[in-house]
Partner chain sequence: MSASTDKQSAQHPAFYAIIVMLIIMSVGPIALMLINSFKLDVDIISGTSGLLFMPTIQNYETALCDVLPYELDHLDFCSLKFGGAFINSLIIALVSTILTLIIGCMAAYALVRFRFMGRDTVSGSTLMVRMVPPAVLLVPVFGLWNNEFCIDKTSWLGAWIREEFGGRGDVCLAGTHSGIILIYIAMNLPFVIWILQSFIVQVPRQLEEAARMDGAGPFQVFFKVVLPLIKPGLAAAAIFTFRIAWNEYLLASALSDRDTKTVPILIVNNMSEFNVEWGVIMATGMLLAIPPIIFTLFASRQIITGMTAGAVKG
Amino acid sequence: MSTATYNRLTPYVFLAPAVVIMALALLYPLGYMVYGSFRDWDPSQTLGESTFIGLKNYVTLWNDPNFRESVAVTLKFAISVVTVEMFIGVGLALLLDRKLRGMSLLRTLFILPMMIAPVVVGLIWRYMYHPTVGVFNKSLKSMGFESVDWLGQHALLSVIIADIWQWTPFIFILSLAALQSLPRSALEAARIDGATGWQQIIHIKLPLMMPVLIVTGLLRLIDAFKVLEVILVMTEGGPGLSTEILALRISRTATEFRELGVAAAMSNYLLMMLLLLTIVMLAYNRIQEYRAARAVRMIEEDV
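Give just the one chain, in the form predicted alone, as a structure.
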């Protein structure tokens, strides 16, 4: 073997064990779940003892109004929280991307909610929403207003607010990192040309940040589809199905209803939704990366 060939193959040799382990760790559970979704499977059986029923689980779910309601709640929840979190997180990053006294402490305070365990977040907000002793209703009563049934009539809004409070710092951190990594030459060229602060944000900063923002939004959207602990602690999916997102319905189907095959089929539906979403957003991200690179070249050429 020549030295050039040896040098070319060496990195792959070192990577091979990790690739094999990751492939087994990812593909085996995924294959197990897909295989189980085609079977009438309950916890009293091994997967091999269950009966093969083909696409029956998928067809049953497709015609199940409760499943469709859970999908609708999941989409409503995920789109709402990610939209608001992106708006607030990016806005805070733009606001705090400057040298001010005490800024390091302020940035640290912003990321504290993200460090709290989801179960604790659910308990905190559940007590804050309590109809009699909760801080929100006590504040409303002190101002002469009627108390609000936060976890009843406004349950979905309540869990959306809790999620926004916890995960906006995630958007903030990545947006701030993207801002601080922008090419200084492009910003200096915009200042020299007389661009105002808003013009720099709209025409320079946001377009150049867009590839990072798309990936950040995608990561947050994937996570929002799988939220479980906070909603389980706050509302347990109620009242009715108003806050029962798909992840919670999958958990209940497997543990309470003991229908592992149906739960596996639900998981595959969720997986297909996320895969489609990921492919679309990554394709859009490639387009934005190309546009950002072209914009930087044009600005530098003008300079």
Contents of the next structure:
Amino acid sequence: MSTATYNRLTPYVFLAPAVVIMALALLYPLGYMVYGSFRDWDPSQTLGESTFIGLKNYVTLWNDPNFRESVAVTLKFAISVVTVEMFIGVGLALLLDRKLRGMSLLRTLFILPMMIAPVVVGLIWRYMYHPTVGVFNKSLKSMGFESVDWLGQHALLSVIIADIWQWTPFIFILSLAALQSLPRSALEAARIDGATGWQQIIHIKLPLMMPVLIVTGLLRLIDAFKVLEVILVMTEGGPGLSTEILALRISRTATEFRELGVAAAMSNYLLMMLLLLTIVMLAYNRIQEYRAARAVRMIEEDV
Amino acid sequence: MSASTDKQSAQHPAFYAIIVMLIIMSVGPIALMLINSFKLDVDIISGTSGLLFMPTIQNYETALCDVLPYELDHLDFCSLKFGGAFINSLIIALVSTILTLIIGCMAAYALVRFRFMGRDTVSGSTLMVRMVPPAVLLVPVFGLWNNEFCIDKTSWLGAWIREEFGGRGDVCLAGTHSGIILIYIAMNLPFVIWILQSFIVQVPRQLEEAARMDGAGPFQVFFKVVLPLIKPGLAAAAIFTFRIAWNEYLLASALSDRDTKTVPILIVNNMSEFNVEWGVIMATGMLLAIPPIIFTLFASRQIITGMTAGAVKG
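Now that the form predicted alone has been shown, please provide the structure of the form predicted in complex with its partner chain.
Full assembly next; the chain just shown is listed first.
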């Protein structure tokens, strides 16, 4: 009997540490944040000492032009980054999907920018964009062009370029994996029917890759909303508010302006935006699975 | 075109040119940092570009001045304490990786073998957690770790800690290594559980049953039979966890105090100063980048497995 209880308890024993940690350090803080967003709360108080002010934080933010500006910058950054990365990444994957020697080396070197710390990425690019010391302006000058004020006038563009450098490989690697797992028979058939390279790409490869591409794009979009350190090191959100994305604004509201309630409400806005994206993605996955299952059923019925 | 794709050897040289260009573009900036970290500031600013310079390790010496056993001639006062931060980073990253792996492994095993929840639930919650930006956790974690996750100084444990280690006030998680480690474990657990699940599913059940016949308990079966078989999965999970714990800045900066600062925090602090010492900053950046670079060079296949699994089957 004792071994039986022992065996019955085993799954709980195995799961307990993970459940406890997730509840304490992830779920509880999220609930705490939602609770705190309805309060006038500054860092010197505990949450219990703060006063309840209802939706005031949310309303203040909604009418705050700086917050709106920040949302606009975040959306501009995320959308342009993902669009450009998808085009370059998928394009390169289609171009290089052939048996080339050195492909594995290329992939290894390609993931380096994603693995090193965002802080270091920001540091490298801040150096390269530097008005006098940086590589870009030095090369421009040596070729006889005017130097460009990268992190001043064109700050958002410069930040976008840095992100493209860091994350295009992610999309490249995923779409290459998707390409190489396509059913060989369909490609073979198209080739026998005399489809040209372009026709194969547009009518066969891209449609078949689409499910993976959409999930990849959405994942990348979610991650683009989380970018903080690279921009913090490169521009600190400036000049003005031109590169102050939401994540950066949250951390500044909390640490510099010391308004934890407002920062919590802002976090909640950001979280709701991301939740929406995630739900879209999960729904898309469900629909895909359902479609695949139905296709299989229909084939079986035909047989 | 179709004929050439079938032959392995004969590829158009243009493709190799493209590959070389891509490699230069992706590695170039990192190589630039490496080169500059061996230059004196005079050389970086004056612009003797290229490789015509005297390499020096002075930048690294300046960065690590607090742990070097010998005195430095070029430095009167050791202001940067990167050595200590480096040790903090190592402790936090290693401990959180090991704990995440142990806890995650056990949970993944329970979910697979005892059919607790469906894979859908786990992958759904993985995705939900992936969605949460660290910036969103900043406010609540700061509040909780400073005010609520504390031991009263009048309780016996709190009084004992204050007596042993000094300090004032209640004993709180904020400012300790364990506080930072706890949040990193929580952030990484879902992904680790999820990726290990897909490896544990592949372990044949008969192996475990055979071990059980021979009289092994559930823990023995787990540690002696299952663990050795899922080593590749463990490697991928370990690299991803270590990378996040090693690179993270925001939460660490909110939770650390003077003695528990990690390397990213020091780099950001030094970057915001008016006069950036490029050589030293590059050296510290290089020190921070070396562990991930080594992992990438030796375990790129596991990394790519983890990455594709994380997205393709999202």
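Take the two forms, find the largest set of C-alpha atoms that superpose within 1.5 Å, and that set is the rigid core. Residue numbers count along the first chain shown, from 1. All figures in this text were calculated on a predicted structure; none of them were measured in a lab.
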key: Shift of residue 55 between the two forms at or above 2 Å (CA, core fit)   = no
